[in-house]
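Consider the single chain below, provided in structure tokens and representing the form predicted on its own.
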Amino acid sequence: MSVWAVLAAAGSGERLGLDRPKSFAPLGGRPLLAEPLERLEASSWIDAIVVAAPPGWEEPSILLAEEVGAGKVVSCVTGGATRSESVRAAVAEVAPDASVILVHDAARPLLDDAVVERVLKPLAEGFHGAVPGLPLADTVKRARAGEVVETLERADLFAVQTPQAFLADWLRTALGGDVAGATDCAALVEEAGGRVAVVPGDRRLVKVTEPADLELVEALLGREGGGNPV
């Protein structure tokens, strides 16, 4: 089974208040992008990597991949206006004979190889995709115009993370339509009729959005000793 990874790294990072894209925010003394690149490179499950870089940052992304020894990176594409458009551009560079495409957000740098294994397993069990998820601890309510209209059943709800894994043909088909409103690739595969499994996520897969998130990831990385858990 040939597994290709798409690393979505084209986010602007405006909410971080930096003069550079999110994937080049400083993390542990180097660009954030270095961390997921190294971890995907070290994974025995991943055969090749395509990076969707911020517009104008394609060359720095390639140079960074070379610097960290990420020899599995075979292509670096220019990211689109939305995450889904960036993923679509990267998937276009995936080899036609790839069996599985794993999509991961660079903004979740602390990727453990055990999560990669968990999302790949359901694809051999009849599912077309798999996502890692964390059960919600808080009560969730739906509201309109400031008024609660429904309390949702918490036991059935998950906060979904990346990496997300898909049979390559299903993901390609899902990305062939309108992707504008999609918040993740799984939603597109679901809309195309695909069966998507949810597997246990990892609380270390913090998504960097605000400065406080970057500080938390820095702390978690420090607890790992700056090393790679793969």
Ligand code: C5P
Given for the second form:
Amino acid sequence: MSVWAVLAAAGSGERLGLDRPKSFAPLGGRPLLAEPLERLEASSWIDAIVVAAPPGWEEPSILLAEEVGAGKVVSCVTGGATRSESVRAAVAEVAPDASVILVHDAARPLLDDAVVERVLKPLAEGFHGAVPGLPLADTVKRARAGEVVETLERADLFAVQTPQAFLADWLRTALGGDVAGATDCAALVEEAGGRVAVVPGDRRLVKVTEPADLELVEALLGREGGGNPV
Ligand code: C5P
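Compare with the form predicted on its own: the form predicted together with ligand C5P:
Full complex below, order starting with the chain above.
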């Protein structure tokens, strides 16, 4: 089984308010992108990596991959206008004989190999995709024009993260259609009729969106470095 990782790193990260894309925001004294690159490189599950870089940041992304010794990076493509378009551009560079594609957001730097293992397992059990999910602490309601329409059954709901794993053919087919509006790849595979498993997520896979998220990830990273369990 050959597993390729696609790292979606092409977001602008406007909400961070920096002069550079989110993937190059400082984290632990180096660009954020270094962290997920290094972790995918170190994963025994991953054979090759394709990076979707922010337009104009392809060269710095390649240099960074070299700097952290990420020799599994075989290609760095220019990202698209949306996450799905960036993933589509990167998937086009995946070898035709790859059997599994793992899609990960660079904005979730603290990737643990145990999560990679968890999302790969269902693919050997009849599922076409698998996502890590966290149970919700809050009650979720559907509302329209300021009025509650429905209270959803909390036990059925999950906050879904990346990495997400897919049988390569299913992801390719799913990305072949209209990807506008999809906030994750699993939604596209579900729409194409695929069965997607949900496995336990990881609270350290915080998505960096606001400056406070960057501080949180920095603190979690510091604790990892100090050897204290988070
Ligand atoms: O913008 P958001 O935080 O939702 O993006 C999630 C992930 O998708 C990030 O890692 C970001 O770099 C990536 N992305 C991308 N191309 C875009 C927009 C987002 O690769 N056009």
